[in-house]
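Here you get one chain, nothing else, as structure tokens; it is the form predicted alone.
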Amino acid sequence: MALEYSDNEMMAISAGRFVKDGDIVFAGTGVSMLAATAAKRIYAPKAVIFFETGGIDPSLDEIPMAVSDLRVMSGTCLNSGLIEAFSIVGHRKLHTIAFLGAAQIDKYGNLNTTSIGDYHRPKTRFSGSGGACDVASFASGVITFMQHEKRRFVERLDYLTSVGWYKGGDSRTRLGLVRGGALAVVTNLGVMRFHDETKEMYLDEYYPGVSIEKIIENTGFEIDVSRAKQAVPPTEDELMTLRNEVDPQRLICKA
């Protein structure tokens, strides 16, 4: 019998599989926290998780609900602050992966977390960049979490908050951002990556039970699906660790 799992569980496991021992993982809020903790518990026990508020390598005995949650400081190797945390992101000798969320994304992995509609008279105003622009500029790679909808996967962002591959090709480097870039986009439908040369988004994996047609219908720009394959579903061991050790109170898993 096929195992049942939530969208958040599939997303967390898909993202966690990107992390390797020795990676330094910058975690945002929500599914980002779930994925980062899952990566540490299941795939990369020697990875280091840290948060912009200054908690470096916490024990994560209980999953924090936000970067301001005091649990990000529990069992850490260092309790620091914003300056120290962000100095880790751009350290050239460290391989840093950032887990971020966004309201909009375009085909080059550029992110909007600022506003929907005209900036001066927006339909919706969000909390803004926070540390997302800095992280997207200097981390070794960014994995973005999104709900896969046409209004979120757009041809043109309403506001460019954080740079991915900018306009494609070598345009990011020409901006002066010589490191990093968009690594992957993990959604409730599948996993997207970026072409090595053009830097355009393509469908890498679609989840079991999700059709390629559904992903095309929910993407607001043309997306290459020629190399798409079905994702490996969560194993029983992965799900049990996620539910019993990472998020036993089902604070994020259940969604």
Given for the second form:
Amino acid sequence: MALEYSDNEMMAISAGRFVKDGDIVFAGTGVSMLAATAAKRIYAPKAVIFFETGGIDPSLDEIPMAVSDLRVMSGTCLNSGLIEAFSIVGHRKLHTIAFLGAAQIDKYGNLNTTSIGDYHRPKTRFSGSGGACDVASFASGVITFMQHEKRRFVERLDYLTSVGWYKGGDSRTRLGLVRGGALAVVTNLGVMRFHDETKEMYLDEYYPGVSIEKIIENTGFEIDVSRAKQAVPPTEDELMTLRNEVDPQRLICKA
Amino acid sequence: MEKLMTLDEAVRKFIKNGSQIALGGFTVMRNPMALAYEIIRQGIKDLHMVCHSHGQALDVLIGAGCVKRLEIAYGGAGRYAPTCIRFKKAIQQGDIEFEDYSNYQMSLRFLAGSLNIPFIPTKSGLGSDLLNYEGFSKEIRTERKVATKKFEIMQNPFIDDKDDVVLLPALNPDVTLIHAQYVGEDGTIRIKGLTFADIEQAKAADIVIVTCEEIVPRSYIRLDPDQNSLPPFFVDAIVKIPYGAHPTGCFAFYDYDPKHLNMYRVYANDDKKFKEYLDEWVYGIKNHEEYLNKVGSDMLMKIKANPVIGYAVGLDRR
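Please give the other form, namely the form predicted together with the partner chain, since only the form predicted alone has been shown so far.
Every chain and every other molecule in the complex is listed next, the one we just looked at coming first.
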């Protein structure tokens, strides 16, 4: 019998598979927290999870619900502050992977977490950048979690909060951002990556049970699907670790 | 200790209509809630808030109509309000003047203020709309404590190749509000857990008000000075107010209160209900004991942190 799993579980596992031993992982809230913890518990025990608030390598026996949660300060190697955390994100000696979420994304992986509509009098206001713009500027790579919907995968962002590949090609480097860029986008339907030269988004993996057509339908811009393959579903081991060790209270897993 | 005063005295003495205020803490952690409630009770208006990532205290102040102007990186309260509700409404309805920065940018602006330098460079935000849209109008830019421009992009003067850097104006708030775990009898401040940007915010400000869980002997706070956060001379007022960050958390003392934050979300979503919330939890509260009685001993026990681990193990946080 096939294993049952939730969207958040599939997303956390898909993103976790990108993390390697030695990576320094910057986690945000929600599924990003789940993915970072899963990555460390399952794939990369020597990865270090840290938070923009200054908590470095917490034990994460319980899953934090915010980046300022007491649980990001417990069992750490060091508790510091925002300035120290940002000195890690962009550090030239470190390979840092950042997990972010967004309300809108464009084909170059630029993100909007600020507002929909006119900036000064928006139709919908979101939380704002927080540390997202900063880590998008400085981290070695960004993995973004999205709900895969046409209104979120847009031709043009209402507000560009965090820079991905900017206008494609080498435009990011020309801005003066010397490293980093969008590594992948993990959604409830599949995993997108970016073309080496044009930096345009393409479909890399679709989840079992999801058709390529469904992904095309739910993407608001043209997306290359020529390289798409089916994702490997979560294994029983991966799911057990996620449920029993990462999020035993099922605060995020069940969604 | 002459700096020791009541909540009422500290707010009355140092916070005025139009003051520029920085808040210690972060989203759902160590928000100076007791101070925020007292500001609301005293009817202080037209505040200019300068924030990195803020949640509960900022949202209550905005909802109560105390805030005119806001410089901010993030308004959210973790999973309980991914976008702060009264903050969201105020911006969507055009009720407050606002300008967006990022967390690092705001932290750097406080750092610049603390070092008494007029501006500070970074590379963060290049290409972003944070550097395309100014939130404040030209008229506002001439007012007290508002920078004449949001930022400036310039060529790195130390190299010949093209290299853009972003200059950000320093911040020197009128008052910084901090909730700390310990204050020594000598006025030394000790913050446990993450300090966020509290220390930069405190050093950048003209006035610093600290509320705390405990006042401890000078001999205790000086036994392990490596753990201390601020020397006494930066602090102007000290108020002892246990659970002064509730419903946000305080490392090694208490967790955030999931029940209260969930209730707040429901009340904040409705203008009429939000007034009821303020009446019940702010205006109608005669003293802090009454507030804690309303929270209830069962909840205070549930959120009580394991002092070794730092949080309330197994707390139902749904």
